[in-house]
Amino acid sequence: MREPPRSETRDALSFCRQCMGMCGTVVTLDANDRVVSVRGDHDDPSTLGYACFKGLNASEGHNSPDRFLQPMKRKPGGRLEPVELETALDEIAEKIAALLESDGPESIAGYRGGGAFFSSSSVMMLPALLRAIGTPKAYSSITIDQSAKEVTAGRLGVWPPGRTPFSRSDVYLLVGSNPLVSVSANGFDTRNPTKRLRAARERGMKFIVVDPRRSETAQQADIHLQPLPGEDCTLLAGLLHIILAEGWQDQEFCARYADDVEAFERAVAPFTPEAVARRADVPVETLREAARLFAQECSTGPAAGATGPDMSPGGNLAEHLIECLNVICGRYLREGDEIEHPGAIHARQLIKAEVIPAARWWEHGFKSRIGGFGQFSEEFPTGTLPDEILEPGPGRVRCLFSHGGNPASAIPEIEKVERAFEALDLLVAIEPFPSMTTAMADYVLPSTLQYERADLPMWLWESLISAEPYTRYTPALARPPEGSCVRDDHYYFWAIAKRLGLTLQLFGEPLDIETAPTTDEILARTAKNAPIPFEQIQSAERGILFDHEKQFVEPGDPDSPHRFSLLPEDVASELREFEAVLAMPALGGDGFDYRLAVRRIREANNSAGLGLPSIKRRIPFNPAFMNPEDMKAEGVAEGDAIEIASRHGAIRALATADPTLRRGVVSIVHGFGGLPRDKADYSDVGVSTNWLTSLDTSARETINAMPWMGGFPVSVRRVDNT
């Protein structure tokens, strides 16, 4: 007879892997090694005790009755039912082998979401499997998020030492981001973001925020610009116009490292403060004040953008203009400057003060079957995936692996996405919880959760995520629920490759095809270039700061001809498109009198976690936020049902007053809703903003096929609550 569980608990140190904060945590476990609670570790040297609601709520996820604890297979009636693990893997491999025989490697594709990127032992396994199969069809949340940053690097060029870091900036200009809630921004210090921002302000750093809402982050700003969503390009061109017209640019840096400065100045000449103020609906004086503070009164801080500009019309141009602010004002590390984060997991390399020229890599190599799009970091734009599935012909995607993501929720034009995923011959989801994607999957392979696996912090972009060369290891602390059959994600890829007779190459070395690697073996291989042996990283309970070997920016080649390309022809063309509408009213005249702004919440990261009871109690559905004056003008009261319509579709939501939101904007949280076929009740799951979006070429960016997910015109009308 089994002994009853004991009541003793114990505490163990670890760190959270639900967002880029990577907060140090204290995990309380019961006698059966199940997670009881989580709290921030006040002695953690990196995050100083901070942990957000998502991280503190981890025990609910670990012990959720909705969690997948067995491999699942879809039966002929459409229902997912448990299946023995090795049987599931056998069947998946057999189906892939048949597709390879009939349709070739390009019929197989893979998608990585946040759950994949936050698992250091597994993040490179799907790309390794796709390479072994011989298919280039890799996709991820990166190319349906902020791929405009890669477009900018490819069109403008790259400065290897990077921007002036947050800790040494006397000003910081942030466009379309709310890191105090999202705990994510390009270069913003997210290690306990509120405390880090407060410390920066106390040492004198000035803070400029561009956001249509007086967000939690914008409330801390010295200057807050509130343009209409979708007018970031207009506003940024206006800032650059003022800076260049006033002569506030870094003349020496521009003369040495920037091409086309005079042509660029002519290109932004039409974006006068008065014209920008009319179009973007911002005060002229505030626009001038922001330009003066950033470029004349301060000298060492950068501009940075996040999802706000990148997901709106002109996202590629917006990111280009943000980086042009940094080039024009010389907001980069220079020769002799210390590099704050030269690498903790990555190998350290010589970093020189010189421009790597615009490579425009999407113009070379593999091209997508639909639209002829190139690759970004060996991935195709995710916005093209539904067409790659639906369009007949050689190379059509017939099998999709979804690893740690919910692409059915992430990709716009939800009806088309549903149609595409249902047309697949094989959809395999590696996922711990039900989602819109698992609802259409043929097989669900259940993964361990964060405290059940050994791990390292997200290392792919470690220098952007952490301001210091700091890393740490956590062992697996918790045991999966009794009777479950879950695996660390990497096992599934290895097991399928073995069945297909394929060898996976990981970090340049093959994995043993006969013996499954342990998680620690993969992590050790991941950290092989770290400054100290992996075993020492493992033994450091609260991590290691590799600050004993300083690294500095090396001199560049004085004869290098390479310079930043400020105004390539496609950028000039995009600027002319915004110039063409500069004199036109941004709102009104066609029935679409508002702009859509999509926002984040503290409780969840995109769609992950929205089904947990504690989150559903706090935010069971996503309301539509409006300025109270706009609600009054539309005859809408608190809690009234409204219809929000775009040129592509419509949704219904309950209106909520938000005085922090500027007029002319409707704001709603993304990630909610269900599949169209389910006709789910709004009060239960909310509504997907992707009903308003489109994958049509008229509603997405060129180069990266990034769909417009906010910043476009919408109409609002009150409807019957029933």
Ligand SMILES: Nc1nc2c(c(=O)[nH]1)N[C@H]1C(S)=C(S)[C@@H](COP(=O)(O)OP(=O)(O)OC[C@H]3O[C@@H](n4cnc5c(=O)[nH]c(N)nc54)[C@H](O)[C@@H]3O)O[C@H]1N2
Second form
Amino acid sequence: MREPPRSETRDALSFCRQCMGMCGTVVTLDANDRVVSVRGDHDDPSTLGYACFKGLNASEGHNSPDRFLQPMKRKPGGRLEPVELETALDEIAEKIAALLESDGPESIAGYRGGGAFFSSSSVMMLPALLRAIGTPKAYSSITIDQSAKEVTAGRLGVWPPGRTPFSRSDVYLLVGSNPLVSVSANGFDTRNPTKRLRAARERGMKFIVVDPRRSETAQQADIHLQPLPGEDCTLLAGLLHIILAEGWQDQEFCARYADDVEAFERAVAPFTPEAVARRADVPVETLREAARLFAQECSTGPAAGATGPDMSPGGNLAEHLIECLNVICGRYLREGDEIEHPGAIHARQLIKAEVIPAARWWEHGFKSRIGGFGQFSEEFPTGTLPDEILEPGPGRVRCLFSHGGNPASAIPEIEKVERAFEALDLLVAIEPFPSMTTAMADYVLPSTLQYERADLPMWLWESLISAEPYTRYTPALARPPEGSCVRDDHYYFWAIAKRLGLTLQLFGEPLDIETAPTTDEILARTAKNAPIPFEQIQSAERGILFDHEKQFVEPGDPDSPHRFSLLPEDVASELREFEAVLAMPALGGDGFDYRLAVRRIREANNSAGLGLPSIKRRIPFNPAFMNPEDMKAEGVAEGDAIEIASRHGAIRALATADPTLRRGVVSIVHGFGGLPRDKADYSDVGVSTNWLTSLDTSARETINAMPWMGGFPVSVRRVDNT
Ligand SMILES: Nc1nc2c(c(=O)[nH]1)N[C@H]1C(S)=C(S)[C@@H](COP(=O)(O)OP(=O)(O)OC[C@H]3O[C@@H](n4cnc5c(=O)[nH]c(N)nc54)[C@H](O)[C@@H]3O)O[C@H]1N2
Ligand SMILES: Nc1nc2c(c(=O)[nH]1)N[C@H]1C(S)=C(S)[C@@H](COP(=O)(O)OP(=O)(O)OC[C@H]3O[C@@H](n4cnc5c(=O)[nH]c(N)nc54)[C@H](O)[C@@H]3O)O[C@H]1N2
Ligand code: SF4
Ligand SMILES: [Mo]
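What about the form predicted together with this ligand, after the form predicted on its own?
Starting with the chain above, the whole complex follows.
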């Protein structure tokens, strides 16, 4: 494309929507309103100029020749070919109507991925369509990510004021997260994480990191514990053991708000510092130091976990133990404390200092016909979706909508996922780029990209992305490519509902079935509970901080009988399973001398954008990271091919030395590779780590069916080629 003369370009303010960072950006556009370049906005009050490689290269995606610019339909012979939008929508609606007639509403399912969650106008449309259809078969990436947090809330109970915020913490204990790269972590200040962490350290905050890798984040820690992956439960039980044995807990908070403290203390008693240090392979002194720094020397500041613990065997228990550290040490806001983020888009509510008891939501309501799993925030666990498609019988899923996700890549046990998706009668992907999922889709409905649509920052979890009640609006800045037929995603859902004669309910009110809503109309409705009218949010260029009306934690009901359940029976039994293997060596059983560790890379967000030239140049395939000493021991040189095998499958990748990784670990990033049937070359696309994972009950959590994606045993051997 011809570069327009400099004078024809203009700069406009917006924010990036490729990850939870929501970084304030300055977008340069040409005379045709095409994105020329993006830079971090140094005057942004929230993210202070930060922008990463992905955000800075966003123009590439917008102008990519690979992008879907027309609705596509799979033709006999297997190719996707352009089709008229209204024809595609008619045909999709007809197929759904036929399935509703023959198989009933439960035959229709939907999955939301990252691309859906980052679009504030569209994120609630798939649930709205599924509800209107009358099917409970809603899925998303949340249940193949950190839904252990929801399990914990449901088993332990909830403290509505939340944990002590990052800005007021004396100490922060982070388990299995690398927010300096992932720009994501529950409660960590990710608005320019490097700057925010530096400021916190300068004001004296102590920082403890538990990670098998000396990650970018761990390098900033006062104490770094480097256990084997999959040993978080052991290690956390050990920390709790030390704290309770030393009497470092918050006695008053425990006495008032926690049940089963003595039973819990007995349950962690076998996890002595020596036994834990041996099993997790950490120095016993460092373990004690971490417990002392967290619980004795500091009195505010929470423990928090992310994908490291949550994706490993025992992920649900690990999150439970992390929250038990917070309960036992009383690391929560108390009556009279100021609430950092009382709400910008979400309605404000009185927040009381009292426990909401364990509700175990999944035990009530709809149950999946697969394994009897219950629902999480009105969704079934994604780990059960392939079986929902494959398992014959009433209620079998025949049609899947994939909204802004790449489930074919993201869901474990790639071969089964491929088989399941091939067995569908209808797979519709609402997606801007070719992916493993679009490679199997019957229809692809092309999305606008971020700078082509009006938006609000991710409001669904607004307090996770901002430590302050801040929000902003961006108009659509860029025009989609000439001659394209792309829509903001919400249109597709509305148009299909209309054809089915269904009215969608959005935020408790119907959408007009005759006229498609505009993006601004949906955003205005989304922001209807904001402290000021939507128009005022729209006119504030760099957003609005709603700090005029501070909110404080209200007193709890002094007679409330509700308390945290530290040790329900299922937690006790999971803990006993870890106790049973405590004395055994963690490595070397069945010839598996290593453990797999999940990790993310700076250059890409899961599978998104891996085909873009800037990313391909930097990371054409996913290398297998190993400690240099382990490589030597296995006779593996830099760039040699290795085979990594688990109990379920094997992959080949090129080994690369990572001295930041501890010994006994192989770490390789997910999102790469192709479908099994395509037999693509590793050197072209890398390899999917979901050959190593499984959806089998022996390889996943109970309750949320979370498949293990790391922390499990693998073997490594040198091979001649990939
Ligand atoms: N083995 C293994 N598997 C894993 C993981 C792991 O660590 N190991 N991680 C898991 C985790 S944490 C997650 S969250 C899932 C990821 O699960 P998904 O979210 O399903 O996967 P992504 O690869 O992030 O796919 C996002 C898609 O959104 C598209 N997209 C980008 N922008 C837009 C847009 O504006 N509109 C629309 N409609 N789409 C857009 C991208 O092109 C991409 O195809 O994978 C999980 N799977
Ligand atoms: N650049 C970039 N940013 C992203 C993404 C991306 O792909 N790229 N993905 C986004 C998504 S979908 C998510 S869910 C978030 C996730 O955000 P994070 O959870 O912060 O993800 P990671 O950066 O992979 O950090 C996980 C860390 O856990 C460590 N680890 C591995 N196994 C274990 C274990 O068993 N125990 C412990 N304690 N640690 C372990 C790894 O070494 C790694 O440093 O990031 C989001 N942001
Ligand atoms: S950190 Fe996330 S939001 Fe910020 S520029 Fe990078 S991809 Fe965009
Ligand atoms: Mo994720």
